[in-house]
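Next up: a single chain in structure tokens, the form predicted alone.
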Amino acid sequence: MADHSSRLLPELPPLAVSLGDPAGIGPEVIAKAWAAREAHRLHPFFAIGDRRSIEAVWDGPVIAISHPAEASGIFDTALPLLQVDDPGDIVAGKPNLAGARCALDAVELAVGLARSGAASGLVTGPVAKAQLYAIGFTHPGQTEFVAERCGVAPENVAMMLVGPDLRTVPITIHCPLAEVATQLTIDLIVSRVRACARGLVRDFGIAVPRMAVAGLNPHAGEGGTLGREEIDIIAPAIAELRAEGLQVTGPLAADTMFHAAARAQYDAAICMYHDQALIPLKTLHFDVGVNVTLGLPLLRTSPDHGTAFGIAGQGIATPRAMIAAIALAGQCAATRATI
């Protein structure tokens, strides 16, 4: 995979990084990412959220800004921060509804800044869905929320999980395993793969993307003896995509798709459900997995981990996935600027 790890061109705006739930590990790993900015040659970014959530877990320099344009000049000496609403008392590891509102407002602001061009893209810190649902959040996750704010239908975006040696895209995401087969349709597969192909070109600079599509059933259905989804849904979708000129192979047996020799044959693996995509990615790249939302008019990444309330405030959270998410956002921003 291409390496664009050098510091980006100075004319590119900074990245917006929402802190996530203030009681989770988001503030800590984002602050640690800033501290590691030179070692990883990170593009300038600014945090969005509550300053006290950072100061509760980190004693490094933080400077408040009123506009993203101020961030690049501050970035070398302090973590720039755009303050949002006051969430009240913050106790690491103990989320509350005020913190959820703060996290949601930070994402909302980050989306607006990225859409306006004031930020090159956004990186979202982890949020607590239970608390978000309690304040009226109706989306399955931040991906769907960002898509709605961009005016993009959920089926036209794709969640790509990215590691150093593997990219995977689940067709169905947060649904019970028992419902996967009923949710799979030809149109959904076609829409997700199209979004993946466009993202590989636009964000990763791959001129002719190669995509391998997994089957749903063991042995990709074994000719229909172990299920007909491959015959009735997946193969017709692949035929439609090939007719459009896309390089798509499959349906393939999922249990033989992820060894090193197989991974060398494609740029992204298209999987039928959540765990089929995330188990191989997390097995290979547990600490550095990045979630990239494809199909949006803006650039969005996030670390592939949650709030980790159990270790919040202890100073032991690893920033590797957050560093990877910020670095990848910078790389993709640079790629978009050259296409």
Second form
Number of protein chains: 2
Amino acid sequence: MADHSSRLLPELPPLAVSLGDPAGIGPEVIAKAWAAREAHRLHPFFAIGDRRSIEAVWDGPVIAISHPAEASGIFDTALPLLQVDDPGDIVAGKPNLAGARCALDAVELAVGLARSGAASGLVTGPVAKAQLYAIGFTHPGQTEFVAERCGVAPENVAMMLVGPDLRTVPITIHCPLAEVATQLTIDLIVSRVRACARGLVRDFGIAVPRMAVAGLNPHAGEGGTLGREEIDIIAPAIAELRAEGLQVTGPLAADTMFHAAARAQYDAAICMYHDQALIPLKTLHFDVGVNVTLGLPLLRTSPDHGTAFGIAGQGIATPRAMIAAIALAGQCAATRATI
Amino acid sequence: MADHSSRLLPELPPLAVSLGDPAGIGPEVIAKAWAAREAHRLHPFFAIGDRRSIEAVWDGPVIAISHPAEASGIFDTALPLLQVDDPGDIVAGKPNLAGARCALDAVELAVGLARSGAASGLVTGPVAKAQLYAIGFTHPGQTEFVAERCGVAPENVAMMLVGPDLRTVPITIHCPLAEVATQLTIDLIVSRVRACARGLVRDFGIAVPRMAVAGLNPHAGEGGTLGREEIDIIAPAIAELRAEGLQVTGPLAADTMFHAAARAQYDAAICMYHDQALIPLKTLHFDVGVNVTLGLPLLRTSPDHGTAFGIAGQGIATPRAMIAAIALAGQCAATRATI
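Would you mind giving the form predicted in complex with another copy of the chain, to go alongside the form predicted alone above?
First the chain shown before, then all remaining chains and molecules of the complex.
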């Protein structure tokens, strides 16, 4: 896949990185990512959140900023930080409602800065959904929250999982397996694949993206004997997308789509459900997977892991996925700026 | 994983290899496997089927035998072949009903020879289900047919997919995804895991097998918010199996079960549906996957591919999976003989 790091434009604004839940591993992995900025040639970024949540788990330099424009000048010598309202006492590994409010404030501020152009894009640290729900958050996750703040309907957004050798897009995401078939519609597939195609052009610089669509059932339904969704839903969606001029193939048997020779045939695999997309990605690329939200006016990535409260505050969290998320955001921002 | 090839016992009877549908790639890949017998140190085997289906696609030596005991002496210089009734005209790539009868005769004869001890085990070439159904075959596949001929109920058999670095067992197999949740029961999971455990001991020589059980839903249901099958069905099955003394863990989030570090924790991954088992296996081990039927009195393997009528007769089919299936059958036969 293309490496755009050599095209990073110095005049691009910095990236906004929300710390996520202050009691999770977000602050730690973001600080560690800053420490690894030179080795990974990371585009300048600033953190948004509570300063103490970083200082509690990291003894490197942090400098408070009051505007994103200050970040790039500081980035070489310290982690620039935009403070949100003081969340009160934070204990790593012990989430509370004040921390959830802090996390939500951070992502909301980050969205605003990315929308205004003050930030080139947005990288979100992990949040705890249970805590967010308790403070009145009504979205399934940060992705839908960001989409709403951008005025984009959730079905017009696509979540793409990106690893070094594979990109996958689940059509249905966080729903029980038994409900996948009932949630699948022609319109939903068409909307998400369109968002995927736009994102591959705009953020990944692929002029004519090739998308391979998985079937839902074993052997892609084997001509209807193992399920009819391929015939009734997936094939018609593919036909509609092809009629629009998109390069879409399928429905393909999901089990033979992800070996190396098969992956060479497409730029993104469109999957019908969460594990169909996540199993191959994490089998191949455990702990470097990046979640990219496509279909938004702004650029947004996040590491493909959670708050990991169980290991927060111990200094043992790996920053690999966060580094990958920040690196990819920088590459995509550069691509956007040059297309 | 253990390599038992050095333990091959010369006095073990040969393996019986049914050619599968004579119009498919079975005859070609079996002949090519014989040609590669020295490089892969394959245990002696004989083919069962129609001689002309081999000669139409391969010009190596074939010698007809009338009893398996003749095979081992011939194996070094020619492919030993046990002829079934003449199926009439066979054209590679053009399946017909006579060919389906020939395939069924071959597997039935092979089962009998393996049950009697004249063969150390059974390797089945690929058959075409549509053709078999047309001649009155009523089983979902060869696995169930073999189980019935052995007097074993289908739920007490487990299909295990084996690659160099991963073994997976699907609990439900060839059913539409929308029906997986309704087919899953505590009893079915318990029966298949027991069969898996017995097979790992007897055929793979693993004294205390470790089995990791996947959840059905994203994130293994996330405490019930993304589906209740983990709580209502899978966890109780695991509890029952553990109470029997088996080393069983789970339910685990399926997407994080298959990277290298996770695989090191178990000997077999128990999966809830076809693609959950097949996606990771074929992503890691495309075209060397072997299907092993556990829970039978006899040993049975098969290559994890179909008849591939589209490329039959062209000489381009890869024998890698067939070689792996024969090699594994030889290793398992040796293990059985020494335990």
